[in-house]
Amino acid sequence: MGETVDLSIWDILFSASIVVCLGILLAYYRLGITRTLFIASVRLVVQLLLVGYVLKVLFAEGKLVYVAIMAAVMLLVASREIMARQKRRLKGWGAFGLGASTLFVSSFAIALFGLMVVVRPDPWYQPQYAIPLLGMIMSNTMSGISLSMDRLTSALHDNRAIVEQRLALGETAREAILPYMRDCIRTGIMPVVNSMGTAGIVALPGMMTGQILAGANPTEAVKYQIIIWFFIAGGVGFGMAVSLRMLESRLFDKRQRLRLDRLR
């Protein structure tokens, strides 16, 4: 395998010219997102550079406490993103707590299973394995949870009369919103299913590409990518199921009444 090609700051600037051209195109069509694209690009560079330095220290030290701190920061940021992406979110810190608890149960449980049962690095919390594995599972789970929760709250808001009518006819809260929950789970899981179905044909997945660029054996990189996608699918699926169940319990009281007043 060949050595990894080192990139300079000029290489990054040259690649940024593509985004500049895109910004000009978006401004021409007056879409109103040129500024958002610019801010996102700056955040991307700053955040990844900072993470690069943090991971360099983390990999060198390899201590469990540092891995735990990094995982906690990832959990807090992901939970905040779930709350921020909701058009109609729970009042107070309910959305944040719901997102954090769901991510903790789904992403952390599957990541621990992967580290301690499947991959089995020595030690099991080795940062080179623990952080990327948890990050990939958590990021995809975060997207699935936020998308499904937003879809459910919007559906209940738009179909409030139908839901309340079904409740008045004697249906339970679960029976009344089950069609909407099914649609939410289908919407959240389909991007993962589509990515799994086209992996290796339409696109090379991220982790596999990174390992190949780093000089790893392609067949070994494939094995890692397969188990990663299985973990991601489990994290997204179980995470959405738990989050929607918790959201249901918040939006209905003990008398089976729909409480949309608990949303912003």
The other form holds:
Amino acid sequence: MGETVDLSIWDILFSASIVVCLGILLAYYRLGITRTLFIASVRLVVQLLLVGYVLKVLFAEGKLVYVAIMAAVMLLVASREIMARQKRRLKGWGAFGLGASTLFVSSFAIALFGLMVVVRPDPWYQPQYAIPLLGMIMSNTMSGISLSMDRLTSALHDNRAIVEQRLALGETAREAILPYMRDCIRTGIMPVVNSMGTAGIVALPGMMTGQILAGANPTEAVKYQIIIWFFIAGGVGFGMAVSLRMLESRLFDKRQRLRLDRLR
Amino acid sequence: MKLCIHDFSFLDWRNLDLELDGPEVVCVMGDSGSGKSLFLRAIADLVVSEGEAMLGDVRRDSVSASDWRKRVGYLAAEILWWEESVGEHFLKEPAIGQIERLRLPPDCMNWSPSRLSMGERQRLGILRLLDRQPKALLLDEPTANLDAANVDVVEKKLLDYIRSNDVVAIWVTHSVDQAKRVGDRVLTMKDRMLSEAGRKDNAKWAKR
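Show the same protein again, this time as the form predicted in complex with the partner chain rather than the form predicted on its own.
Shown next: the complete complex, the earlier chain at its head.
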């Protein structure tokens, strides 16, 4: 094991100067996102510093109940994020519930599989393994789900007249929206497939890089990265299948009428 | 074939009643926004509605929505196309005689829909509708984009189908002349009510 270099507050401030320069450039072009960039940067610093302390406590305590609370918080925040990223989302609590239940059945199930069957730390919920594993699966699933659902609602909104004419000719709801459904699944899963295909050549994946920076043996780090990618692919793919199915059942009623009035 | 619409309500329209006995054409006239199109879409179960709709001895609620929609063929005012070629929209491509009778280009089944003119879209839309062999027709201005010669062939084609298959049709039109030519009865939709404006067997109406 090599020695690791600890970063000081000055190292972080020097790095921040890059973002400040970027902010000035964006302001010059009047893109109006300087403010957003600033807020995002501050959020990044505050959230990560806080989570650093939280994880420190969590790792020291190592109790299942703390891990469960952390996982629940992650689930709630990710569900809210899925909802917020929809241009047209279901009215009421539907959008939140849909995201939360989908994440729960896909990300949680795969993280549990990874912990109990594959990695098998002792105890199985050991936070050093459980939290990062769940986090990586869930963040990718979250992106895939929100992307594909947003795409489906937009496609149905733009093509509602076509969908209605297909229904009028006697097609079922499933038949009428199948082309849009296929397109959405492709959109959601392609980023993952592309990343898997170029992993190691174009980009060194983040988790593996982190382990290497922290002094881990690269040949061990890549093994973790490989299983993580398989878990992510599963989480995104199954999550999307479930979420699109649920969304479809909310967008059509019992008489197979397209109910865009259920979106806002 | 009989079509009974009884105590029918949708959106702001309440308690509409209409009975057709095939082969019969009922023309519906009325200002834009009077609810003619909505009425057709509600019968086709594309708009949420309450009340009874029955075609022959089949109640709407006793069959699946797609089954019902195959029986009552709804033709939208603007015909849309979504597949790569025109022919892919048909269950069984129409015979060349049918295509020529509607004055359409003989090879139009292989065309991309973007190549079709408005009038061609409308005439092919009617072939696409009849291709599903509906037992009732809900026609929303089926000749709106056609010139006089094409209006004539389309009217003949639809009336032929209606008479030879004992079909009923609700035919929305803005043309009084067309209503007189094709309609056995003419109704107007006004203030969310349907009322009879004339009948073919009423000489006074026919002459007006």
